[in-house]
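The chain below stands alone and is given as structure tokens, in the form predicted alone.
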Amino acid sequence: MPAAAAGTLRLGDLTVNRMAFGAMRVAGPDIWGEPRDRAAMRKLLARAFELGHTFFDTADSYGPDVSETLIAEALHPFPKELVIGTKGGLVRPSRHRWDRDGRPEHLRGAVDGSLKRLRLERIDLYQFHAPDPSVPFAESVGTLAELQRAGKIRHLGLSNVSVRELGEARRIATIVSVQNEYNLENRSSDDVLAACEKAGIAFIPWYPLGAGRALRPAKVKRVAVRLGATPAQVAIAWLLARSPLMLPIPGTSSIAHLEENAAAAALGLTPDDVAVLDG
């Protein structure tokens, strides 16, 4: 279980795997549709689990519906030790579009949606996807709110929050995840990142890799040389140095680079690397 090699953090209650997996990608191109294989993507959530990634991601727009889906096919009866986040709040009414809908109507049929698909009675971890401009924020989290007491959702998170957000989001409930992009090439979210450590939450990086872009930089190529890794792996690993309660979630549709990011949980990076890596 190479994903293990990184340590655990929590979730509320649950532990999890800091080397978690992103299931964004099994859905078909451009995150739209069917896979061309949904056998061999059945196979790679499958070995997910057995390299050790003990949270994964999800959302009802990826598909939309097929990620949540194809979760439930591949490892339902879900393992005790298996963690699934989903999200709602963003809505696809074509290929390139992902609209916001924070209206409380919506996120209850959104949450009454993932429930179907992923075969639970409750969600170990549901995120507000995104704030909508046109509905008071507090109005969409209360609505999240309300459906944790009702039993339908465990833990509540957010997703692309900022500071301010955060704080609003924590006066109507408890929040034990924030998930923003982050990455080397990207850390606008250092300040979210800051107030997640001082209170004790986990956060979650969207674009780990920054669709490729962090593994470009030369001083992460001449880093992934010293070490015999890759540029991912290293991206990976600088993410686990990073904080103790950074998520990883890498996502792929290919079983070989599945595995190669779990072995960057074992990637020792030295304080000298993570200096040059700062940089």
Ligand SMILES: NC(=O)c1ccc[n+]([C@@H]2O[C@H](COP(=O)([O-])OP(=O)(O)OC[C@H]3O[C@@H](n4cnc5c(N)ncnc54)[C@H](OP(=O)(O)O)[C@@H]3O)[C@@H](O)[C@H]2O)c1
The other form holds:
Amino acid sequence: MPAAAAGTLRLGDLTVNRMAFGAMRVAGPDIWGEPRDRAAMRKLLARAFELGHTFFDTADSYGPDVSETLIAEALHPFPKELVIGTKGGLVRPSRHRWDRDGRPEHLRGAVDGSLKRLRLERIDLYQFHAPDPSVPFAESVGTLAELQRAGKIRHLGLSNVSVRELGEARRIATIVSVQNEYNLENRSSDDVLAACEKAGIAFIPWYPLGAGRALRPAKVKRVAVRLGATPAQVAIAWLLARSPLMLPIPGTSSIAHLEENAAAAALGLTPDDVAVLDG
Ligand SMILES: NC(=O)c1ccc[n+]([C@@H]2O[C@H](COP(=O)([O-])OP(=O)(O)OC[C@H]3O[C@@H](n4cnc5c(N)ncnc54)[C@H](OP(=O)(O)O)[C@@H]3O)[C@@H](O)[C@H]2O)c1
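Okay, that is the form predicted alone; can I get the form predicted in complex with the named molecule now?
What follows is the entire complex, opening with the chain shown before.
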């Protein structure tokens, strides 16, 4: 199980392998509609678990509904080690739109929809996908805290938040994770990562490969050649080395890339490699 090589991390009372899987790209092109080959995507999801990824990140907006449905088709009844983190708070009125909707009535329906598609009675990690500027943040988080008290959600996470928003949410509910964009090429959430470290909660970097951009810099290629690794493996290993609370979720629709990425869990960067990549 190569993905187990990077050790584990806690999400509340749950333990997952730090090398995780982003299941957004099992939906169709532009994360819209069905994939070209559903059976191949089910196989990819099953392979991701076999390789030791015990945390899968998804969202109701991926497809919409497609990623969650395929995860259930591929792996339900879920093995007890597998933790599914889904998200709600975005809607897809058309292919290129990702609109925010943090209204209580929307979030209540969204949680019920995810429970149904994932065939669960309780969602292990439910992440508020993004603050909605037209709804007070405390009202959205408060609604999710109510759903947690009602037993529909085990743990709450946030996504696309600032340090201030994280602090506000933590005054309302227990937050176990934050998911923001973070990779070698975009470290604008360094302050949020530091706040997560201070609070002892997981930081889930989305776009861990910068959607491909983090594989291009010459320094990444140089370290990869030195280690006999690939640029994607170096980009993931840098994240894993960056913080013990980092839970990378690289996404792919290719089994070859999935296997390559899982092997990054065992890639040891030297302090010199880290210094080169940090620069
Ligand atoms: N919270 C949010 O707002 C938010 C936003 C975006 C994403 N996410 C989450 O973050 C996860 C990861 O994001 P992502 O998939 O968009 O970006 P990513 O992991 O940074 O990069 C994925 C891209 O890199 C390619 N790739 C993957 N492995 C590779 C390898 N070994 N060599 C070369 N290319 C490789 C993939 O293409 P192939 O398919 O060809 O491998 C894909 O185009 C998603 O699955 C989703 O769960 C969350």
